[in-house]
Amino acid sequence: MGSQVLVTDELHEYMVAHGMPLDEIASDLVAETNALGGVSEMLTTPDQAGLLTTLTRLVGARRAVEIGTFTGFSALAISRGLPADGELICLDVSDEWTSIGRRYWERAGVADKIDLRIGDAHESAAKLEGEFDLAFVDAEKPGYTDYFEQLVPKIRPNGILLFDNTLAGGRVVGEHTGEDDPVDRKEFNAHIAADERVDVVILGIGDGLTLVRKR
């Protein structure tokens, strides 16, 4: 068994820097988001970032769909990734914080390719139309098989999806009660695993990235 390596900040920082560093649009609206206080908390890690747009690049993503845009840092990423005539459907259910990723869609060139969508994203994903290549989903957690059971099947043979936040600080293993079991985390988890339309690996960047392949 090989071994693993403790990813520290000041490892996580060499990694993003020797990958796919932030430009200064991306840097921009971290820097803003982070200026939030609590609630940026929300935040995409910039490695994710780097990993989304090339995944939407390997995969030749035209159409992507996203469940929790926040202030749009995940969805410039990978609206980063599609060809010029490109789309990706943004569901949200904050017309604030997301019209703070508005601003730098339009200034990175990409606002274009963005459908923005405000409303409960339940409902809004039981309305999507058509098959899509890639989703990447970051919403309320209790919520994500829900949105599993809705999207697998507009996602097209050897389409992807990703799911934020799986590892819940690590609290998925190990003896938790109360607020500190994360319960919709742990069922979510077996819920997918045991799946036979799909494949799925959890990554440990952030705080875990579940990769999903439909098969």
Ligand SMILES: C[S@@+](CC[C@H](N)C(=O)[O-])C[C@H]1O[C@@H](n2cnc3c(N)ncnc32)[C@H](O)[C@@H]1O
Second form
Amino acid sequence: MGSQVLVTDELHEYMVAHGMPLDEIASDLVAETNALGGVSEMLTTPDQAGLLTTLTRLVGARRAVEIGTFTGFSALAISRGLPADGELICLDVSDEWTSIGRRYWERAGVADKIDLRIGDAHESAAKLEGEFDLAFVDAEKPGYTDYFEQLVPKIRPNGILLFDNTLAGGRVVGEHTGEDDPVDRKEFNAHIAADERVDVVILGIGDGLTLVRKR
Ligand SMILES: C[S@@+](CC[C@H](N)C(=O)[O-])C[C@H]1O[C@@H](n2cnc3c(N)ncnc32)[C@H](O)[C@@H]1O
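Now show me the form predicted in complex with the ligand, since the one above was the form predicted on its own.
Next comes the full complex, and the chain you just saw is listed first.
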């Protein structure tokens, strides 16, 4: 087995500094979100944003769906990877947080590609029509298995699904009790690892980002 590098905060800063940079619009969005206080912990990380844009381009995505939009940072990243006539459907329950994102999507010139649907994403996902090339899931964690089951049939072969926070701060291993025990993530990770419709790779980026390829 090869060795695994430990990503310290300093090394992570180095990785971000040497990866796809955030432009002024994305940086302003991050700054406005950080000013919201504790909820800003929900933000997708800058290196994940670079990966989302890159993967969207790599799979040649034209239609994408995001579950869990918050202030629109990951949606900005995905939409920038889409062609001018591409479409990103964003599902979130919060009008308040997503309205921040709308301003930045306008500023970045990607608002026409984004169709934001407010409501419980389990219900909105059931209403999605047609085939998608890419899905990014970053909403409430106990919902992941349902989102996976709803989305896999809607993704085209060789399309991808991404699930954030799948390592739960590393707590998917070791002894943990009560709220510290990420039972939902452990069940989800085991569920998809055993699914023969997909190939699964867990990337140690951010809080764990699972990349799923539909066979
Ligand atoms: C971790 S944040 C998403 C972060 C975002 N991807 C970003 O780039 O910063 C989770 C989001 O999921 C939304 N959410 C939680 N449960 C939901 C549900 N059942 N249906 C729709 N959205 C939900 C929350 O409103 C919140 O905006």
